[in-house]
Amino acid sequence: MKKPDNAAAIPEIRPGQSIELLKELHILTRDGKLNQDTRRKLKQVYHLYRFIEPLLERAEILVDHGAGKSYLGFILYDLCIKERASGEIVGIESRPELVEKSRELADRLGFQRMRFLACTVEESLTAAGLPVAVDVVTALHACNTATDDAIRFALTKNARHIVLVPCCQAEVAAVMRARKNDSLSQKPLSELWRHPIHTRELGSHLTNVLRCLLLESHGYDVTVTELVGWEHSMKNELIIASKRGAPRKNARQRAEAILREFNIEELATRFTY
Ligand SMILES: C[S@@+](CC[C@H](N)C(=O)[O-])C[C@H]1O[C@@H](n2cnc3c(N)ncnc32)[C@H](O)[C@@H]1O
């Protein structure tokens, strides 16, 4: 079969998509080709993109937390925002050197409505230059409790849609571990987290359950699904929340009951506010 001699001839690449960007992201090789690995990578990017694209339809501002190299932001900008008259993507990242690189790349590509702030998610809540309301908040593998800070940011900024692919969260498991003897002496249910690996896994699962309840208690409809084949991490849970209006009636109560049952009530300020 004849090999494509330029990137534009590759069927996976969409009309108008920036070849330079795909090279910068190492999706295309320097000579503009896709190999088996990068073809899979592009498929994965499109898979995530399919979930986010409909949410961007009337969105003016998307904030991406724990942006890293801003992979997600660049792809979304290129495919959804570039051709529009308005719309902005802001990347929040605590490592200044990554922010600097993203700024340079956005400049080089002429992606003028991409901005990057070098700060933590928590600091971004009060950062100058961010509006009081935003449309979409994303956090893709933002480390540990940065996802929780991103949720707080989204709730404070009244985001219409929130897209989360949580990373490992160690905080809940740490509290379960610290209280384990007490739990084991009181609750048969504590057998679920007696062994260290179960403490870690259950802690991680509980974290996402509590996140969903928090979002529902603030009037969001929540869908939890799997981000199939995402290669960055073993953590593939995708949580999409869209503002509906009325809070789910028992969501707060359920979260409080879970915190009691698992002996982690000290985390109430994290999950029930
Ligand atoms: C695993 S990387 C994910 C990067 C990107 N979202 C992706 O999926 O390709 C996590 C990024 O979050 C950043 N990060 C971790 N904690 C943060 C925080 N509290 N505030 C802002 N950025 C944070 C790290 O520096 C790192 O670049």
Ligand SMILES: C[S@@+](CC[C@H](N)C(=O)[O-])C[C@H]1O[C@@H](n2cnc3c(N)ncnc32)[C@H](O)[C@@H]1O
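This one's a predicted model, so the numbers in the text were calculated from it and none came from an experiment. For the two forms, the rigid core is made up of the largest set of C-alpha atoms that agree within 1.5 Å on superposition. Residue numbers count along the first chain shown, from 1. What changes on going to the form predicted on its own:
- Thr120 shows a C-alpha shift of 2 Å or greater between these two forms [criterion: core-superposed Cα displacement of 2 Å].
- With the core held fixed, the Cα of Thr29 is displaced between these two forms by 2 Å or more.
- Relative to the larger rigid part, the smaller part rotates 18 degrees between these two forms, based on C-alpha fits.
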The other form holds:
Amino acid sequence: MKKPDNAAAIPEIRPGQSIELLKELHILTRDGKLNQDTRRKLKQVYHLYRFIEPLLERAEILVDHGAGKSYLGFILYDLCIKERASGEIVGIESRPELVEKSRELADRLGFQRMRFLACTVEESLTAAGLPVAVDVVTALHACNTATDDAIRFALTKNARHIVLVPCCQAEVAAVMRARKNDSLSQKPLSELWRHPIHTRELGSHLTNVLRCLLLESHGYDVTVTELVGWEHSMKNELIIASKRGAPRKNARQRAEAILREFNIEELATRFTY
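Could you please show the structure of the form predicted on its own, as a counterpart to the form predicted together with the named molecule just displayed?
Partners and other molecules omitted; one chain follows.
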């Protein structure tokens, strides 16, 4: 008699979730066990799924930008797209070896409406395999400027919804650090980033504030919240943007003022286009 699958008794796994998929993604061990690290990862992905699921109800194309191993894309397809008559998930990743592995896994599982493109950020903007407009763009733990690349792609493709979980924002902090002496001599406010740990944390916070203003300047309503509890991940900020129409009138001016105040105006081309 065949032994029951131990994974079926794990309460964290959502009903209808493919156990084979979770094993292929190494979230479950081969004997159906869930360890503490993978339990944390699964909780993060499921929590993000709860925010994305309603956005997919009338969406046909979701693009996972900087997909990596495509954990998010596979789970979204399995839970949201697989049983539908239409809908497609496209993973964009610059590392060909990860793209090839994702293609092989999709073939094995019969996920016929998943596609994976091996291309750079620049190439993704005009890639022949992508339509002029897409419905949803996601980027989960896109490191440093990869989140900005996903935003640029989403704006170029006129995405209806954008869901971002930024990670390791270092660029703004690096510019603040390089110009710290000038800032300290000119601005009392620069005491906020005089110490290295404050530079790092404030730079990360400013990065996401500027990203939100950029999205608002392009006509998106923006919500910022926690992804999961801080005990699960320090990279915990979730940005959800939905296209509503008219841009926020002063968003670009506010962003430009922040860049001036923090002496990082050289980053204007990234945050005020």
